[in-house]
Structure formats: structure tokens, C-alpha cells
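A single chain, nothing else alongside it, follows as C-alpha cells in the form predicted alone.
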Amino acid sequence: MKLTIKRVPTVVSNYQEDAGERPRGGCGRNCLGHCCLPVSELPVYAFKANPTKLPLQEDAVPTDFFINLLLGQWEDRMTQGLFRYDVTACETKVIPGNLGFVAQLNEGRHLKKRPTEFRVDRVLQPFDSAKFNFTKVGQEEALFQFENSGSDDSYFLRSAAATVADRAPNVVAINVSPIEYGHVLLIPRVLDHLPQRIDQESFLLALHMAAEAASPYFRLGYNSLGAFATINHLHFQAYYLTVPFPVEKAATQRIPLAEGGIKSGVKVSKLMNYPVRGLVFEEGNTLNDLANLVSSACIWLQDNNVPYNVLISDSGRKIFLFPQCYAEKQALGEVSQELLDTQVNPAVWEISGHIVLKRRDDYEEASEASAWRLLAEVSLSEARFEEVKAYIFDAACLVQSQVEEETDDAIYAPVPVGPSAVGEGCLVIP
């Protein structure tokens, strides 16, 4: 089995159109800061206000337009040499086993990646303009603005003012240290200097991006401070990978809710026999219902200094929430030296089952058991998880019924496996 790159037609960016005639303003670096962005123009993708409705206009963008636009623009920036390395050349394989963990060999990424500049023992910290933030990024790294169309249709403009009615734009930009093909950042209201802290508005924006992509292979992720976010400027990450994440295949058990707690239509489950304990939120009457409930849970976690990671899956219809404690265990000396030597920081992608390894030996010897050992260190204990779950339910106004429900799927556990029929050392092919 080979993991291959999907090539798409490149949509010409505004940087390729009359670039020589475009005057520079502000600081002269053409950045995403207050000095340059308000007098600049960027492409705009306007998303549907209500993604559950079909497009009304005949000229509305086709359902695959967003993902093709994003990947085409990402490839354009790769052609321009804006990335620190070629992630499409990294070796990637599916590890034999029940869940199919995905391992990538990316030697030296930790040396080329921007280091963390803040404390890891505080989930909420004030924005510090003296430290790196996305207003210091050059506009050549931006793909487009991502804004609400205010209607039931999506549309794309090749160029538009970067600020409208004094509202800071939401920007989609490349991650210059990518983990996977199409790795981008969604930066809500970039000029407002928001710290890494989820609220209902920003989380709803992320769900809209997943809904516009309309692809099971495009997921968004979020890392809080203390859960391996490296920049304290509000952002979500996203990329395109054409295999299921192990967590998406893991067994879940529905948590029965009292009648008053299910008006939103959101279903809540917990992961069963996965190395990291977590909650799963899915469906809902509207994206807004889902965003309200999950953001309430995130707000409680960050307000109570509980680090966490979020995976947005299934085109925004399914959310995985992982409270975690790996950094705390590191600080207390409770993580084995063997795991520390791997230099793997288990953030949202690793927790979801896509593990980036820095050493060839770790990659060659990767197994489901070794992935399980690493991720088990991330998880809260069962007692602590149940305690946190109770607080989350209270914050989200959910009441658990006393009636137990059946597990949705078969329960998996790591088991010894023999040689795989899947070829080892599969390449991501450019």
C-alpha cells in the first residue's frame, strides 16, 4: 500500500498576477501585520452560512472547489520554495495492526521547526507581540481569506481588500514546517492578536472550513498551550491524508443523555480501548449546535488549566476531544527515557494516530505496540478522565442518563502481529 499525493490544477494566485506592478506599503516586508495588511488585497474564499443547504445559484462553486483551491495554492507556494523542507519526500507507512497507525519519517524536522517561546505549564497565557506570531508572516505565505458569505452559496474572489468594515480577516496560510501534504493554518481574525484560546466563534469557523472541504481526508486539528502548541497566536492546523486516522476507526461507546441534553441533536461518546482517553461529539442539528457544545467543553478545560487537543473529522460532523497530561508527566520525570529519546511531542496528529518520527531506527522498528506505549503516556488516568468528563458535561449543560448503551463498534487492543502484507517503507510519492 502506497500513500500517494493527489495532484490538482493550480489556481493562479494574486501574487502571480501583475506582481511587479503591486506597490508595497507599511513596513515594506508585505507582512500580515497592521502595518501592511489593511492596505493590501488577498484572494477571498467566502463559505456558505448554512452548509447543510444545497447551493442556490447555478454559478455556485462545485463541492470540490475548496479543496482543489487550497491544495493548488499550497503547491504553488511549494514551487516558490517557501517551505523549510519537501514533506512530499518523507517516507510514510501504515503500521501493521488493528488500528493502522501511520508513521512518517521526518529526520531533522525538530531542528527546522520554530521552537516554543512560552511556558508549557499554563494553558492560557496573554498574547505577547514581542514573540513570534502570525502578523510577522509574509503575505506570500497566505493562500486566501476565509470569510462568511452571508448566504447559502460559496464563492471565490481572486482579490479583495483584506479588511472590511474594520473587521480583521480570517487567513489561511501555509505551515512552513509541514507534517503532511496540504498542511495549512487557519488563523481567525489575524490582526486581533488573539492568544491560543478557543471560543465559540473561532471553533465554528474551523467547522465551516471542514464542511467546505467536504472530504473525509481533510481534517483540522487544534493544540492548546501545554499540549504542544508552539505559537501563542490563535490558530488551527489542517492537512490532507488519504488514509483513515486510527482514532477514526477506534471503538466508541455512546454516553446516554437525559432528554433535556439532546435538544441540539449532538451525540456524545467516549473512546473505548484506545491508548488516549477522549470524548467524541458528532452530528447536531446545525454546525452552530455542535460548535456551541464542543467549545463549551474546551473553554472549561482551558479555564481550568487542563491541556487538550481537538481533531475535527468527517467534514466537520465529528469532533474528538483529548484532555492530556504528557507535558506534566515530563516535568515530573514520569516519562521513560526511551520515549523521551524519540523526541516525539504527542500533539493532535500523533494522538490521532499519525506519528511523525525523527530517527530512522524508530521508523524502521515502529509497531502498534510502540505507538500504543507512547500514546498511553498522554492519557489521563481513568479516574481523572471521569472527573474531567463530569466537569465538561456540567459546563456544556449535559446530563448523563443512567441507562448504558451498547458499544458502537468492535473493541480493539494492540496485539502482536506477524509480517505485514503491506510493503514496508512506503513512500509518499510526489
Contents of the next structure:
Amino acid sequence: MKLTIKRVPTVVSNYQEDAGERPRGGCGRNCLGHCCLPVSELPVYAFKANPTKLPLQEDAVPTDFFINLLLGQWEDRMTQGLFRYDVTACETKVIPGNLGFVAQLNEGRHLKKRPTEFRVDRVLQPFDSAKFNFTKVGQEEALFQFENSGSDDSYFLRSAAATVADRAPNVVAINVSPIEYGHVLLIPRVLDHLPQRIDQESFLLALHMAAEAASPYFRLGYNSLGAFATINHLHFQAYYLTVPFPVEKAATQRIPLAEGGIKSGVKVSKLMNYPVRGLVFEEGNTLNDLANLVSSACIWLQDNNVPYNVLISDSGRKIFLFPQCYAEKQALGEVSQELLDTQVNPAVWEISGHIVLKRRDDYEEASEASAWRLLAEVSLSEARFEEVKAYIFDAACLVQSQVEEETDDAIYAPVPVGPSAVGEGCLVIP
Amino acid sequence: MEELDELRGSFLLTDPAMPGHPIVYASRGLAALTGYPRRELLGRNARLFQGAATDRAAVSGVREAVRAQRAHQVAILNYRRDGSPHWVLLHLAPVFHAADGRVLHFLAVQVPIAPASPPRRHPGRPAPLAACREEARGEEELPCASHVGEVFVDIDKRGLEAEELRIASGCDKEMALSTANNIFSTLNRYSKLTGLVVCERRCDSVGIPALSSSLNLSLGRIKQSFVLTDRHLPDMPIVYASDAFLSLTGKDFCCSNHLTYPGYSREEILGCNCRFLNGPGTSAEVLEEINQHICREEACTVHLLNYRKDGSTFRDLLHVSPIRNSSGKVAFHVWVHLDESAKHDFSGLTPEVWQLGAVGAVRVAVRSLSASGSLLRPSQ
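The block above covers the form predicted alone; next, return the form predicted in complex with its partner chain.
Whole complex next, starting from this chain.
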């Protein structure tokens, strides 16, 4: 039996609607496909190969350059009218409470059209070039290529051949239905038509982008199929929000690791006192070590048909992994109608605490309790989570140490930078 | 003050620092309206326009506004040199020194008020030759449509019931305001020569809401040259200015970071309208275009000639855009400047994208921080 749900897919590109109608090859417009991209020029941002703190050379780009480039290009596309709406005209607020969920009222984000069927029981599905994918996107929606400079310094080329390396270019494009200002998509190796599945190289690329932006307020996110990804073409999302995400403020409890697991320097914790159960991976000797470990975990999940979401936070130093089951519950009719009526699809941003609401009533009445209630439906049960966690540890060659650490209490994850006062102490689980 | 001679309208400037609070400048329009040649007005106190039938309460209101150094508008019966009475809308405004806030002048604009009913034809009665503060009905062309039929009115034929109270129309008030604005603009355009920046209101931070420290911090990280203005406050004052903007208004002869002629200080410009950057060479059409876009809450990019503090000019690539806060409504406007004649290193970005980067960074800061309630200082 095939499990499906009906949803109105989010439109991330202006070319998404007529995807089925255009003939392939020689499309006659500047797209990101094999027909156009190899002979086109896009700006290239080349990131530092080793994002550690090294003194900059004179001709390296200044530290805020990446942000300037991204926001400047984004604003430029705003003036060109490429977005479906002005997201800055949508009301937004931080809901009072310990975690500070961020709610937004956006009545125009979701189309008023017939919902499509999405299969939610297969996390891995083969790439289908007949369906919409990012090679069909017009180049005006692409902001720049994102490639490894191979050196210790970043640099920027205003215009360079799109296949500057021997492999397919990685492209950063706008999301025409942005959740927030600056919402972009990172599409690794766009010409290779990779389906939505994580591999080590792509994951490392995403970490590099977080490190390059070097801002605690710039996060990347990933949704697997079955966890509310709408397009089966490998992509990450990213945007700025100058407040901490609730999940970043939640308590965590370190999972002690036995010898073998410590080699990479990665620390693993469990999220505490948060509606969705998840793992937190941080530090690591190098970005590569962190990417290796987390991508192994993701690969196990997708190979074993467990939908999941990933949040990359703290400039690539901290990664949240959320296995989830909401779509399956929805397909089996196990979600309450009240929650279904909000039409909130809990993908990575919602799980992290940034919730876009479609109806004004929901927005006015949004509370920490209501957000908690919604997100609690997303989480795996404690038993199932422990089971999955054990498999993930296996796959990542981690061994949980049997020795209990002295303190059994939840350890608070420090807030990276935050202007608002956060209530200290543990949350009481309702 | 010869530049003021170019302006239309009936107005005068006084100097409150001199004994007797005399008139120090009278426009040609005022001379025509009141019948006094300009040389006869200089050195006199403006009460010379008042007369027997001038309402004492109105006069006392004006006196009080002068004492309190604030703007004031009142319809008042004045007398011309020949003794004939006429009604004017008197628009009084103090002219402040931008840096130290002292009152340099009082500006008084007189706009004739048309009678509500057709004027009765009375034989002109000679009124006592008392000095009155009379509004002069200028015979120059008036912009308001309602005055079209009365462009030139023969003074002798006008018979006014002196006791009949007149009320200024919206048109009259607009006329007064626009004349006053023009005068302020002119004073500023030539202030480079006088060395003074003037303001319509005392330019200190007391009148404007203070931005929160977290917003100031976030804005402080933005490297471009920009200011934020608040359209909801009178005369759309500057509420934030970046360091780079202050440097932009200074002159750097040595091509180093050390400015040989420093620009405006933050204290000088916070609370002031942006017009202090403009000068005689600044295109009025471009300024109007900017105003139109601001009113329509749209962004625009323009090239215009602007002036540094020392009076030298520079070609400015200016981008103005509305900035919304978390309520979704426009809270500020951002003005990002770029001196096109100076050398810049954009590391490969085009100047336009570099500027838009500042706009984006301001948007993110204002939106996010207002969502968490930390846009204004709590004491507001």
C-alpha cells in the first residue's frame, strides 16, 4: 500500500508551474540546464578550503563580504519583482515564553490551487527529469556559484564561465516563496541531477556555506522526502533571522562516547525539554570530520526509510538532526483535524521554531503551548527514537560509553548571541 | 541673503538677538503686498503691521510663540502702509542653528486669505496709520486652483469689512508651508557659504525616539554609507547615521583614512532632514522624484549632485528604500549614498549590488529585532 498525502507544494521557483510543458533541450531561455548553463556566466564565490581563523591576505574578500553579496543580490532580485510576495510586509513576532517561538502571518505563501499527491513512505526516490527540478530554473533566479577556492582565502569573480571546475557547478538561487528575507537554495552540482538525498560531499558543501557566512543568524536546513521536501532534486535552504531559534535555546544532554567515537572530536548530545526529539552534533576536529559523521547518520536514515530534517546552525559548528513521522501519521489519519487545519507542514524551519501561519486567527492566538502541541506530533516516540539513535550510532561508528557522567541534569546549550532575555532553568514538559 | 530674492512669496526674517527684535530681511513679495519698500522694513519690529482692529488675542498668541521659540500659524488682520486692512495667514517658524540649537532667526510668511463671500464694494475708508501686522496678498501667481480667478486683485477696489473674521483655507496653509520649506531649503543650500546648517526644529535627539542598543549594534556592523529617516515624525528626520556616512560628508585630500576636512558629526545631523546635503547644483527634479517614491513607499535609485560639509560637491549614487518592521508596515526609509568620484573597493561586486547589500542588512536587522520587541529603547 502506497502512503500518500495531499499537499499544495510550495513554489520555490517562478518556473515551477510550467515544468511539464517545456520541451527539453534548446529551450531558448537562460536556464540552469545542460542546454544553457555550460555556455553561460554566473558570478562565482569561492570559499576558503579551511575555514579556521587564519590571517587574511590582502586580496582576500573581507569577512562580511558573503553576507553583502547574498543580501545585495537578493535585494536586487526584489527590485526586479521576482518574488511572489514581499516577505517583509508579513507580520512576525516572537511568542512570549521560554523558548521564544517565532510566528509569521503569511496568507500569500500557499497557493490556492489543487493539492498534489506526495508519496510519504519512500524517503529515497529516483530523479525524474519530467518533473520540476532546478535545471529548469531561469538564470535570473540564480545568484552565484559556490565553489571551493582550494586555498586559504575566499575570492569572488563577478562573472565566470559556469563550468569553471571540471565538475558541475553548485548554484545558490533564490526561493521565490521566501520564509524570511534572504531565503536562498543551495543546489549542489545542479547539472548532475542528484535526487533529494544527502551524501558526504554535498553535506560538507552546506557546512562550508554556513562557515563562510560566519554568522550565528544564518542557518541552513534540509528536508528529506517524506519530511516535507517538495522537490526531488538535491537542495538545502538558508536564510537570516537575527534572533535565536527556539531549538538553539533548548537544553541538551551530552552523550558520553567511548574511545573510538572520540577520534573525530565530534560531541553528540540529545535534545532535552523540546517538543521534537533530536540529536545535536557539534565541534569536530575539522569541518570534514563533522560532515562525515552527520552524513553517515543521514545516510542510514534515508536508506532505512526514516524521514528526517537537519538544521545547520552556529556557522556550521552545530547540527541538529530530527527524525520525524508526521507525514506518515497524516497519511494514516492519525493527526487531529485541528492541527491539519492550520496547514502547517512541520519541516526543518518549523521544527526549529520558526512557524509560518496561514490564518490570522492562528497567528493572533499562537502561543508557546500551541506551537509545542503541533511540534510534539512530529517527534518520534521515546522508544522509537532510542531505537533509531542506536542504529545511527552504529552507522556513524560511535559507541555510547556506559559510564554515566557525574551530572544527570540537563545541560543548557548557551545562546550564541541574543538580544532578548531568556528565562533560565528547565522547561516543564506539559 | 540675495539668494532669497529669487523666491516667491511674502516673508520676512527677524533677528531675535538684536535689540528690538528687528526685521533683517524682507522679500520683494512682502514689499508688494504691504506697500512698504524693503528699506523701510529693515530694522523695524514686525508689530508695525498691526493696527486698531487687529485681534489682541491673535497678537498675544504670536508673541507667546516667539517667546517659546516654536512654530505658529494664525489668521490675523494686518494693515498696509496706506492704512488699508487685509487678512493674512501668518506662518511663524524659528530657524535653529543645527549644531548648538540656538535660534538664529524667526521666519514669518504671510499668505493673503481670500474672502469667503464676494467682497462688498465699499468706498475705501482710510484707516488710522497704525503699524499693523498685515498679511499681504501677493499679486504673483498662486499655485492653488481656487485662486486662479483672483490672480491679480486691484487693491483699491477691494473693500474689506475689517471686523469680518477670516479663516485660512487648506490651500492657504499649504501655500504657507511650501513657502517656508523653500526658504529653509534655500537657506541650507547656501549655508555652505555662511558656514551654518539650519533646521526647522531644534536638531537634537530629544525629539526623536532613540533606537535600541541592539538595533544600533546591528546597524553599526553595516559598512556602507547610509542614514535612516522616519517619515512619521515631522520633517522626516534622520534617526540613524552610519560612520561611513559621516566620513562621506568630509573631504579627504590624502587618499587615506584620515580626513583632512571632517564631515558632519552625528549630533549635527540626528533629527535633521536630509536636505542639508543639497545645494544650488542639486537637481530639484531629482529631489521631487525621490519624494514621490517615498510617498508611494517605493524604492528608487538616482544620481544627484550633493554637497559635503566644506561646500565641495560630489556625484552621489543614492538608493532610497522603505524599510518595514515586524508589523509589516514601513517604519523607516534607508538612504544609501555612494560618492561616485571616490575610489572604492567592492571586491568584485557592482556598486549597485554593494549598495543593495546595505539595504538588505538594514531590512534584516529592523525586521528581526522589532519582532522580538527590541527596536526602541524601553523608556519609550
